[in-house]
Amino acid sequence: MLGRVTERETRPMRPTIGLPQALVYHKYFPLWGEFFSYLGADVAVSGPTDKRVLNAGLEAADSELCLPVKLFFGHVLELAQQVDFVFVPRIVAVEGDAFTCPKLLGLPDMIGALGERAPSLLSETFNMKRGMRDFYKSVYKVGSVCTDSSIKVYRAWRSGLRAQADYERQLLGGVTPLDVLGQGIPEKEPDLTIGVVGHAYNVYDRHLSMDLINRLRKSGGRVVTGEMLPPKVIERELQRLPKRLFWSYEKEVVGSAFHFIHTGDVDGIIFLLSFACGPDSLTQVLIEHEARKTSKTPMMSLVVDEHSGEAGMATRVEAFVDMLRWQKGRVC
């Protein structure tokens, strides 16, 4: 099943590329929606998560996954009966030194175990410790559905690079993917600034971060995220670990926690994580140990799950706040 395109023995005119709105979305959609594009395919995203995409994804997926994974199955099923294929890649390392999370390693397998309820897959291995060549040869594989053409594949790709690197130039100007969007809310005279660190698909999905940004925007704060740091500062910052870490989403994760706790450049940080998560709990334990050991920025994790309430979060999140607000008071 993986490495190719399943269940299709003829390529379709103009094929439906389902891109799932969930997990890695956040940090490449403009990527593949513009290489697909490029290609002329019809890119159909799921819409963003409710109650109901969540329980199909709970009911479908094995209960030891941790929570993103689970709502991706969600995903996965809302796009299954609307497209030709679903784009489920399998990244294993996006860098030499370092890899992806185990579930992005086994994603494409455990959607395929779906059975007669998975969608046709469209899947490769994309891992940069082979090198270029291999990874262009599956950019190629994954374009070949669209065209035999290598050098239009090619061209799509160099396309959807320039989106990738203009998004990424927006977020480094300050602004959230919710923004690029269209999901996220003006700042309001913001009197805090406060730092939100995590993983995109935890941070960004509105549903299950109960809409942290926004709710943070709405009690007047200023919403700084890791992806407005440049690669650069990260690395620095992962310069303090006595080892380095192997996965490559914690490092962005630590590195921007690190710099907000170091450069005292927000009034207070929030860490959100989600449950079941191996590497999160590591991360978890590497900021909290850095926070109380240096810095005098008050930190918040915040942990969801598929049990979490939104009063209890709305709860904890305003008093945060005003424990921020009234210790800046203080001070000035």
The other form holds:
Amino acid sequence: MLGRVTERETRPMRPTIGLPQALVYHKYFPLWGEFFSYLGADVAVSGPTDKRVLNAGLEAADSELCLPVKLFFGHVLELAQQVDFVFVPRIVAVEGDAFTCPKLLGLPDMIGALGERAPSLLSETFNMKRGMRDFYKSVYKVGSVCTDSSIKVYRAWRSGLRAQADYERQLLGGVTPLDVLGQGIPEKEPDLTIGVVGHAYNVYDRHLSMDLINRLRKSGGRVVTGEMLPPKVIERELQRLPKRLFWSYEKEVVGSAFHFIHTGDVDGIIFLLSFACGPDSLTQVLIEHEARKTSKTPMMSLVVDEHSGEAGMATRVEAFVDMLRWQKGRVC
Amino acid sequence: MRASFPHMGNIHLLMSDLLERLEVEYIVAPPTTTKTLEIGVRHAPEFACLPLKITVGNFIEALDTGADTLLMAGGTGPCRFGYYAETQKRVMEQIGLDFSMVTFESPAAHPAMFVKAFKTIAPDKSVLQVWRALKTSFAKGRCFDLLEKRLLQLRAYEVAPGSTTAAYEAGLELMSKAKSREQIDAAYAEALALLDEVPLDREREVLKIGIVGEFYMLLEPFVNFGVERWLNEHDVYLERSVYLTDWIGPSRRNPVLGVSDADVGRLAHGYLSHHVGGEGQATIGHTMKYIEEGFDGIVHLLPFTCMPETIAKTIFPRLARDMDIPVLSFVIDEQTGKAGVITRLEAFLDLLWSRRRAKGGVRELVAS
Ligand code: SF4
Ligand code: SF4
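Now that you have shown the form predicted alone, what about the form predicted together with the partner chain?
Below is the entire complex, every chain and molecule, led by the chain shown above.
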């Protein structure tokens, strides 16, 4: 019912596979981009997000959904006409003891509910809770739209992993996904360091975040983000929680926020969260509680929703930067 | 130590029974009212789901009436419920309340933590004693559920308004007093007989509606504005997709519902082919079952921003079209008022009756 790929005969010789530039895109695009290219597919990436894509999503998706998922609908629809398949994996778990988010568990079903408007989906379940074998099985099933050779799929996967490792190394070296994608502007003699935390699909979507990263750079900020922190730093910070979080991406957000709160490496922190996001509604409590308890580093929470105007957001960011600068001047 | 716990439907009956067996001093928090909701909304995070807010209200009211130890269930995700206790603890510490919180993690996922929680509240009881108490209280809880299920099936046919509800409440009363397994069985038989003795008009034409959605919304009459009673009293036979002991019980077979988790997965497959936490997949699975059984419509209750149920809500339009079944979703938050809910339900019932008539199913029409 989900337009799954089962019929081998219908396989195009060189399928065009669409990757929506939304949700997990900023996290994993080198992996899947390389994987499909290696297998000889044409890879089409939607976006970047603009008003039109967002509006298409808002119109097609249920009004109660979180903004990032609504936006995902827009990206899928944009690809629908141009590709053979849109890649919409069901990412259940990327580690043994945590999930992603319920919405990612149900993502292919939600897109499938578009009915006739839904494109053919390339969708498999990735669940690390079931172990590596199960995970690899899904990789092979995805690869089988391009080739019958499991060796070739294996090589493509290895090649994808290398591209991903390379990407993550770059991020650890201090650049953001925006810079890798060629969407970032250079820093401008920064005199302030600002930690930005939040889901990658909010922080690195220039439209959703109202270009937060570039905006901060323009006003003399050096931006540091969670992607620049080694996993073991994040893990160490998470030990502060009496109960382990069971959402993987939320762990990264909370861990990096805690790190910035406690080390004082940054002059200020901006926490970007989405309206109607389930996990954010609770991690906001954990993060703000920690910030208040420590009260060393100023923090501002910004809620991204479809109605927040760019002007209001710009004013708030500017005021926050001014405040940080003033505070820094006073301390030095 | 004086323990307390949040309200959710009949859970206080089950908890009281258990805590008495364990000889733990406890109080039942004041019943959930608009005031409870206001307290919760004032202190809980703005974007949290409604059950979190109301249960914060229950906790604060419990502390006000003399409790010092709050009992809460834990969980391993992926829905927010598993992190409720941690969040609520911080929220209440922040406003300077003094209390301790004991979280009961799932015995399957964290057996040691589960045992430890009981050691904290009942240090003198052995693991075996706790186990026996749990088993007996649970058996009793299951009887409460079965009575409730029966109530929803019978009340639409009652001759005298309110008579089934009265019989049901008398039955709960009887059950509450029962201690030993034998007494529980006897009280259950008696309570069931009370329900079955209520005069019914079996000739009455009724609609059949399946009520599905988020567990708290379904189990707690305060937040759902007593829709079940309202529907029953407007000639609607009801089946519901969540019962307390099936929900908290370790078994995946769900004896009260008679539909196992595996059945749910099979029924929902194609529309929602993976569990998504909470009751998301059960909502779709039970809906499919009600459709198979020829129900007239589905009422879906969910809190604003609830993740699993928003997924279900996204899927419903297509399912409803494919299966030709009317579905009415209520997204409930602190601002939702009863009047609006009732107006929409009335319109929904009109729609269902006219569909029935179009199918020629109503006797009066045939006769005239
Ligand atoms: S984590 Fe939040 S924003 Fe992301 S998909 Fe889940 S609910 Fe939506
Ligand atoms: S099922 Fe929905 S409303 Fe209930 S706790 Fe989970 S996310 Fe919140």
